[in-house]
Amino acid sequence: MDADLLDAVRDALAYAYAPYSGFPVAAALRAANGKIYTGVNVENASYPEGVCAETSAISAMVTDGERSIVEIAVAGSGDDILTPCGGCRQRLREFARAEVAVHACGPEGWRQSFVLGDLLPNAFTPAHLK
């Protein structure tokens, strides 16, 4: 995994708006168009309205015109490994091939890496609606 790619997800986390969880999370999206995309969890009192950190990334690269991730980092303020959860890995999956690396990082840095197509194999994607 690049700095860049690091430093965005980590900077991101700082942003986001947990006050009812205390767990912020931050994503960051290479995309193939060589940008990166940031978003961060945003809690709502009513909480099943609440916005996942992938989703607010996805939904910046979606509104810049780009379609297609190419890498992926998380991050989370807690001590364990934070991998995207099932909702958001089948929204990364529309956006990203299967063979896509997760990065999984804490405050502190990188922790591990993943494959997305590992972390939800057979995937439901819009080639199976055709």
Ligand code: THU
Contents of the next structure:
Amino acid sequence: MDADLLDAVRDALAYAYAPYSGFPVAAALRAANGKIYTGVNVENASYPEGVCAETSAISAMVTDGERSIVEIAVAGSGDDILTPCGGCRQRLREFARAEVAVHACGPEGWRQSFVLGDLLPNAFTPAHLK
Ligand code: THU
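Moving on from the form predicted on its own, kindly provide the form predicted in complex with the ligand as a structure.
Whole complex next, starting from this chain.
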């Protein structure tokens, strides 16, 4: 993965708001317009109201008028490989083709790359509603 996406996701990690889980997460989305949109998990004292980093990044992208993701990076603070949760795989697939790369990163850098279609095979997509 290119350094700009890696830098973006690592920089964002510092802004995660995860006082309850203690598990900061950041996401960076490269969009078709060439911009990178970042987001972090934002937890809440009412636990179910928290949102994932990927969801925050998607909101930033859509609010900017963009709806096409061409590359995805996520970063967690733990030692394990972090891939998007099930709900976020579905949210990402709304705006990203199955072929889009998902890079799992950590504070130290890139760890492993996946393909969104492998993380969410045979997905339900907007095409089903046409
Ligand atoms: N989290 C994300 O932000 N993205 C994921 O894909 C996995 C989980 C967050 C949600 C919660 O704030 C914390 O990680 C622990 O589950």
